[in-house]
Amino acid sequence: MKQKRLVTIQDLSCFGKCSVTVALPVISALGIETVVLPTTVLSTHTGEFKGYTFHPLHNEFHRIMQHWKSLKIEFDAIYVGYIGSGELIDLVSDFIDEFKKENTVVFIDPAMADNGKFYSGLDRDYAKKLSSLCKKADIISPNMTEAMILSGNKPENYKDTSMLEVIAKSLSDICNNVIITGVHNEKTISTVAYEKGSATLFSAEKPLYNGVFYGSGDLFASAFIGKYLCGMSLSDATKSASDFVNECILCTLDERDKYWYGLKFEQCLPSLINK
């Protein structure tokens, strides 16, 4: 059987388990050839670290894209994570136009905000450009804050789930398949999946743990797209990825003070593969 090939386009944080350093091992472990195209190189991720280095790769991105074009490289999936600038969004858009074929799955995690506010340096103008990029996707996976922004609501109201179904359906006008992560309930946290035209939302509910777990969204996205490419449905891949992240959190809880920079996902990969 032909091995599937995916390219992931997002930042490379050299230390700290997130973005490329999560996507590459998780998706590869599921048997999918995983190609990386970094948008930016950082010495560490930006959660709680101070003094990190930051180097955008605008020029190199275009050169890599042109080289791949000359080699006629093709991808079964394009997985886009954190981009970081409007100029890079334009380059990613060009990449999708160039490399998306009839059966290529485009999966975009519109990473730009969390906990009710934009990431440092990003704003509504960035969100508008990112929303346009999401129209080229087959699946998008915003967290609840990002879902509020993309649907024209106030990000600070991200814990208000009363309009969740309305928000999910409005986002399906941008992209047919929508997954919303980080849906807060009183004692639980859910991931919701919605396919345009469906009567109901699918929900995978897990316990809500105290603390911040850096890279959990990247782990979910990587496990999801890997399982989806292996043939799982949108809802089944959502459940499988949600189970995996929960297991990674449980594995990390006893040493959370030592692993605040990321989850101990490596020890949980066998269960992801076997399931």
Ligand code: PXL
Contents of the next structure:
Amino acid sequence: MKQKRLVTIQDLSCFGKCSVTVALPVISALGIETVVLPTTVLSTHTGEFKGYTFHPLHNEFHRIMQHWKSLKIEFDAIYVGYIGSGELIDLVSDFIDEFKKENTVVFIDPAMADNGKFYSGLDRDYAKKLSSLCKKADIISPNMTEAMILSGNKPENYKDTSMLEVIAKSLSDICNNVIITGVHNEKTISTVAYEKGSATLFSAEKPLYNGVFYGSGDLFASAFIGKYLCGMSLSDATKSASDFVNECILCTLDERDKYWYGLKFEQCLPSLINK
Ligand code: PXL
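Complement to the form predicted on its own: the form predicted in complex with the ligand:
Zooming out: every chain and molecule, the one shown earlier first.
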């Protein structure tokens, strides 16, 4: 069987179980060669940790890209996550222009905000650039806060789902396939998928647990793109990835105090493979 090759472009948060440290194990476990191109190196992720180090890799990013170009490396998918600076967004845009071939799937998780607020150090100017980058994607997966920002609504209203359908449809003008994670209902949380032109939204609903679960968006995105590249449809991959994240949360609850910064996903990988 032909093996697929994906490159993931996002930060390396050395401690914290997000971005590259999630994408690499999850996507590899699904049988896909996973190449990484780090945008920024941080000591930890930026949520709740204080005093983290942050080192953007502009020069290195360009040099890596040039080397890969000379090697004529090709990818079946380009998966972009947290980038970290406007300047780096320009470089990621150049990367997509250079490496997207006819059959390359471009998947962008516009990671910039959650729970009604921008991540530390990011703002509306960053969001504007990221929104432009999303036009180059085949699939985007904002969480509800990011969906509010990208559709010109107030991020703090992320729990207001009355406009969900309108927002999903307006985002499909940026990119044909839209997945919105973290859609709050009264006692549940859903992930919805919308394909431009379709009459309905697909929704995967799960129990709502109290608190913030760092890395859950990255786990979703990694499992989703892995399953999608394995041949699942947009909605089946959305359901499978959402089942996986729910399982990771359940597995973490018994040691929640110790793992406040990330989910115990490692023990759930075997069941993801078999889903
Ligand atoms: O999980 C999203 C994410 C990725 N990368 C960095 C982050 C966060 C969320 O806080 O800080 C550096």
